[in-house]
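The data below hold one chain only, encoded as structure tokens and taken in the form predicted on its own.
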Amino acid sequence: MVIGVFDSGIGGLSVHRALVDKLPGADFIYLADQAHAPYGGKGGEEIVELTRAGCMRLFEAGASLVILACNTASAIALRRLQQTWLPSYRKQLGRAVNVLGIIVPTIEAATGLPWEHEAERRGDKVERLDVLGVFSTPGTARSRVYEIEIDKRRQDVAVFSEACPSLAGLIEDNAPRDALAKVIAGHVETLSKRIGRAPDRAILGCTHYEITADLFRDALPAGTPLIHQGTATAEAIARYLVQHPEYDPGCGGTRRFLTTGMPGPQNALIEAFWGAPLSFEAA
């Protein structure tokens, strides 16, 4: 069996890279739904159906576990799929399969608390708020998942989201670095003006954005910590596999890359991030 990694495009490779580094012996299949990317501006039902189709493709290819390396899919589709589709699909396949997302590990990393923790509601005034900025797609920003879930756990963290409608598409299309830097700087400035100051920490709440993490660091005040979704997810999945041996990650070190879009070599930005040339097969 293998671990499947799904994203609307190439951004999920940032999570995939961290998973490979953490679990070098495991077998992986990556699926990019580039024919329908980006997901951030799509409606909820369309995102659910596209995500379900991607998961099915990976399960059919032998995955026992699929990681949604996409914030939009994790925020909008994951719970629906877990509750209304997976139970019957498991029976149909006759084996253990599951779908997990990247938002839970990210929130655990942002709060320093387990997902199960819920803060006691107190009337005491918080002396100093930790201001957390979240840069994301419009779909993730509309879901308010980071605001809602972090507020449940930490009363001393204020979350402000900044939707970046064009950024994932620009990264997908191999836009020049100076163009990406200008867009990123504009979003950092907009968010900082809305907050009244720069955020204390930031989440790059779209896996594409990790590929341009250095440009976010340049735009934010020096030393602003970034919460890395790939690292947080890889740590969480490694723990999950220990706790759930029914999901076999394989042991051959296989790497396959599939796309619903144009197969072949990927763009230079992705190759530089991955550290080697990448060629995708047709899904």
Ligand code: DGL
The other form holds:
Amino acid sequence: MVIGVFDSGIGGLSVHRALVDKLPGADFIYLADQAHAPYGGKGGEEIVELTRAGCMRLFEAGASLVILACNTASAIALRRLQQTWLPSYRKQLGRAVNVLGIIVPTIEAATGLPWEHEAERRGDKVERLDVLGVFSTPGTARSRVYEIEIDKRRQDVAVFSEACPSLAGLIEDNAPRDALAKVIAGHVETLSKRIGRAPDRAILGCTHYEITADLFRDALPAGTPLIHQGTATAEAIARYLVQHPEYDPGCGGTRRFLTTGMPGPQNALIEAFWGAPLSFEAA
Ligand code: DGL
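Right, the form predicted on its own is done, so what does the form predicted in complex with D-glutamic acid look like?
Below is the entire complex, every chain and molecule, led by the chain shown above.
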């Protein structure tokens, strides 16, 4: 069996990298749904259907566990698939399969609290001293998942989201660095104006953005901590696999990369991030 990793495109490779580093002996298949990327501006039902199709493709290829290395799919499709599709699909396949997302580990990293912890609501007014900026796709921003889930756990953290409608597509299309830098600086400026100052910390809440993390670092005040979804997710998945031996991650250390788009080499941005040439097979 293998671990499947899914994203609309190359962004999920930022999570995949951390997973491979954490679990070097496991077998992995990465699937990029590049024929339909970007997801961020699509409607909810379409995102649910595309995510379900991607998961099925990975389960058919032998995955026991699929990680949605995509905030948009995790925010919009994951709960629906877990509640309405997976139980019957598991019966149909006759084996243990599951789909997990990246939002729970990110929120745990951002709050410093386990997911199960929900703060008791008190009536007194709380001063929100820690301002957290979340840069994401319009779909993730509309879901308000980071605001809602962080507010349940940490009433001293104020979350401000900034939707970046064109950024994932530009990264997917290998836009020049100066064009990306301009777009990112514009979003940091817009968010900072809205808050009244720069955020104290930031979540790059779209896995594509991690590929340009250095440009976010340049645009934010020096030293602003970034919460890394890849590391947080890899730690959480490693713990999950220990607690759930029914999901077999394999032990051959194999890696396959599939795309619903154009097979072949991927763009220079992701290859620089990955540190080696990457070639994708047709899904
Ligand atoms: N990388 C994905 C995310 O984390 C999706 C980006 C997109 O396709 O718009 O949201």
